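The chain below stands alone and is given in structure tokens; this is the form predicted on its own.
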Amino acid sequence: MAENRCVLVTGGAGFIGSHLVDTLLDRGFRVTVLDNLNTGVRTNVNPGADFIEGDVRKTDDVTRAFNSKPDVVCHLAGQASIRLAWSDPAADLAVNVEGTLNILAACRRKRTPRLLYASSMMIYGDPKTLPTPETAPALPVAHYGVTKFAAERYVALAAEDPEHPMAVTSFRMFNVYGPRQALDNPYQGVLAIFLGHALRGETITIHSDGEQSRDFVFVDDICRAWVDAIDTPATFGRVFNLGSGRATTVNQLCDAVLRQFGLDRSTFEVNTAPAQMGDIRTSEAAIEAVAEILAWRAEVDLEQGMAATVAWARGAGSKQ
């Protein structure tokens, strides 16, 4: 039960974070948001939440956020671009690892009992097993995956602190998509990039041969799992994949995006280019663990979710 408890959401003005804020408020929680608005958007934040503009890398900003005395922390703030991580790995380290350490230190000082962490499927690198279970080895092939796995391990170790035991859960999220995802940012996910180009009538570029696969999961499904986990003791100390459990090739994705606009490759220009550094070849989540513990499965299929995203994009999203 929410019982008027406070949840601090770091990165709560971002794509996933702002949807999580909405879900938390709908469930009766009080919410405080900490976001530096580097990639987040102030208007994404539900007016029912308290907003603090600040950076997880700055201890003073983190302290201000923890003055709300959160009962739960949902830590989503991070540098999420694989390409930017290659160009500036030190900045990636500072946000994803040092920022997480700042949050954990504040949890320790304030004796916060519950923390949920946004990990990533990128920690698996190019997995040998598909669908990939949580027991698969972590062998990231990009700087971003290295920092997300390092932070995930720091979170797990913090839970074992005998002076401040804390219930933690980490979610290894796969390719999340939906409304509010930036359509004009070349460092965002492939689905948002394709949608943005189709919306603006710009050529779509597929890197590699397009047969690389991704597991796309709608943002509302993601938020449902996060909030359901807060008061589920069986999730404490656990790591879970969050994906649809279905692989989609980039070629299939491109054609599905074009269909949303009544187009195909005969009427819209699609080019190919070499693979990008850090790109993985295959991705598909094994979701049996989260299905067993939370009775969770993705409910929105790709065509439905894409239609909802396009409807948003043609309105508010097209003004980006």
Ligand SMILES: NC(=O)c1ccc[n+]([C@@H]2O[C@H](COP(=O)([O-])OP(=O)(O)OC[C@H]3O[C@@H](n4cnc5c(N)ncnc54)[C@H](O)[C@@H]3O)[C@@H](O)[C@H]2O)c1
Contents of the next structure:
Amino acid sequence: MAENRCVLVTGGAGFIGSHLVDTLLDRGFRVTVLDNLNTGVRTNVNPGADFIEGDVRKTDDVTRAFNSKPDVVCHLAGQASIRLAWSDPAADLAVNVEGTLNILAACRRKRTPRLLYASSMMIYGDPKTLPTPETAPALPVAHYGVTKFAAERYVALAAEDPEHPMAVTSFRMFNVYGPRQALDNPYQGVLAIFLGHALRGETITIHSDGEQSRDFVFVDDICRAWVDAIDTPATFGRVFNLGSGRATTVNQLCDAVLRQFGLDRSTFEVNTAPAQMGDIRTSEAAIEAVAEILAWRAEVDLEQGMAATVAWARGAGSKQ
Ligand SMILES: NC(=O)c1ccc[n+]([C@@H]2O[C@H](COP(=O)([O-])OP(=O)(O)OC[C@H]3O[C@@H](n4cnc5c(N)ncnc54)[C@H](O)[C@@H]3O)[C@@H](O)[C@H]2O)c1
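Structure of the form predicted in complex with the ligand, please, following the form predicted on its own?
And the full complex, kicking off with our chain again.
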């Protein structure tokens, strides 16, 4: 039961965070958002939430956000681009690791009892086991994976502080997609990048041979898992994969995006280019743990989710 409890959502103006805010409000929580609008958009934020423009790297901004006395923190603010982490690893480190440490320090000061963290499948690097379980080794092959894993471990260790025990859960999310994902950001979200190009009639570029796979999961499914976990003690101290459990190659994705527009490769230009630094070859979530503990599985399949995303995209970013 939400019982008027307050949730602080960092990164709540972003793609996943803004949907999470909507779900939390629907379930009766009060919500405060902390976001510096780096990639987030103010109009993404549900008017039912309090909005604080601020940076997780700045202690004063974090303190202002914690004045809302959150009962729960959902920490999603982050540098989410694998590409930008390659070109500026120090900036990636500052936001993803130092920012997380600032949030954890504030939780400690304010005795916040519950925190959920947005980790990533990128911590596995190129996994030897597919589908990949949470017990697989963390061997990130991209800077972004290193910082997401470091932050995930800081979160786990913060929970063990005997002076301030905190219930934490981290979700290693796979490729999340859906409405409000930026269609014009070339640095993050392969599905949204392809969609944006198809919409604008611009050539789609596939890096590598296109046979690399990803596990796409619709944003509504993701939010359901986060909110269900808040009051589920069996998730405390745990890390869970959140994916569909199905691998889709980038070639299949490209063809599926084109189909949404009644196009195919004979009517739309698709180029290839070399693989990019930090790209992984295969990705597919093992989801038994989250199925068992949260009775969760992805309910929206790729065709359905893509149709909903295209409908949103055709409305030129209209609010969902
Ligand atoms: N999209 C995915 O497939 C995926 C997968 C795994 C993990 N994640 C993680 O989930 C989180 C949300 O990702 P997203 O896809 O919604 O990306 P996003 O870029 O839309 O959201 C990130 C949000 O954080 C905000 N932000 C960035 N730096 C900040 C700072 N210094 N202070 C305050 N706010 C800041 C941005 O403005 C944005 O609103 C990120 O932590 C990302 O690493 C995303």
